[in-house]
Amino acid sequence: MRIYQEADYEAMSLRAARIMAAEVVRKPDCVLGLATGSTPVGAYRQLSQWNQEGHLSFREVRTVNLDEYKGLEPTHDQSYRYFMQVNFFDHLDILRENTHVPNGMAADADAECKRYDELIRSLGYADLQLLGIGHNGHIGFNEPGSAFVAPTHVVDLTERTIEANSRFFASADDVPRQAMTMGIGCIMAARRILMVVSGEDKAQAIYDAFCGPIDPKCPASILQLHPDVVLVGDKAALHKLVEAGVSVCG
């Protein structure tokens, strides 16, 4: 594991940014896995930046999405796959066909988790994985529970988790309580693992996640047993890690 301290949220936006087109200059139809929320719209700017003054081309690239809300149409202003059009995909020269998100708004949910997993499989899983973490150590929407779940399937939002992202909702009662979520098989069977985090509010997360037991209630501690995981964070996010005599770069 290598882990990246950056001075802020631009420098560590930046240093995602250059992890991610270094893998697809590497890989130019490589299977970048993605995630949404307010830590890696940075990293997205960035590239659809270099992707417009022509330094590199998402043109082969394809992309799966961790997560979707069930019950949102992916014109919904909250989707993901409304955010990822919006905040990344509608700068980039990438072919629609080749982004992928699950489907909120699918008749049967349990078949559309399989039908995701199935893509996934069909595609070689990721190249490099992009992840966030949850307050309560969850990784896309796999929450706190009592095993790791493997396959993608459809979670219950903790109240904690609707109450963090109620911000992006007219209040918390408007936020979907369900959503579809790429399960830790899948994220585990990718090559790379990429997390950013940033904020002293996430300090806590991460100390859980690689300073802990491996554990279902804290989903990301699962990523302890992956062989190849970037961490890139700012230095408020990453404050206990280095109290705990962590080794880090930057």
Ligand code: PGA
Contents of the next structure:
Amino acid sequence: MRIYQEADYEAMSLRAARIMAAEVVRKPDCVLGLATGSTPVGAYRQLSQWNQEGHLSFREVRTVNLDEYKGLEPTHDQSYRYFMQVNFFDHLDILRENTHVPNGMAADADAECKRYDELIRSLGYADLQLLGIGHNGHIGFNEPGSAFVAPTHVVDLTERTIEANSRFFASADDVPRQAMTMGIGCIMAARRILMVVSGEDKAQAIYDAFCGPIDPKCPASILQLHPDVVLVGDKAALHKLVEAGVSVCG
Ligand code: PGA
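Counterpart to the form predicted alone, namely the form predicted together with this ligand:
Below is the whole assembly, all chains and molecules, this chain first.
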């Protein structure tokens, strides 16, 4: 595992964008596993800029997103499809048909989860999977529980996640109660994991994920078993790791 400690959000985003760009340069038709949330937005902005300046092409890149709210139309301004369009895809030369997000409106959600797993398998799994981390240690919408769940599945969001995400909705009541999420299986099948994290409020989750026991109560702790994890964080998010003596670069 390699850990980059950066001064702040901007530097963290630049480092993450460089790692993603390197993957696209190395393999122009790579499969990128992508994440929503506020943390990756800076990296998406940087990659979009490099694309527009002609330094980087996404023409052949394929993408698979981690999750989607159940019951939101792709055009709903809080759906993750919409988020990806506005924050990333609309600014790139990527082909829409090469970008994949679970269909939150599928009549049969379980069938949609199976289809999504099959799709990711047929793409050969992600070359690089970008991840954020929740305050409760979730990755994608794999919430703390009594077991790690391998396949893409429908989840009931925890109160803590609903509360955290309510900042994007008119009120907590408007936050969907369920989502579809890539399971631990597809995440762990990615050849490389890139986790991005920013802010003191994530320091404990990061500490639990990488210094605590491997336990489904902290879903991100499974990443301790992945052979190629890169963690990029700002000082505030990584300080508990550093204080625990974990060595970092940067
Ligand atoms: P955030 O979300 O980037 O908005 O903090 C991360 C997550 O919940 O996975």
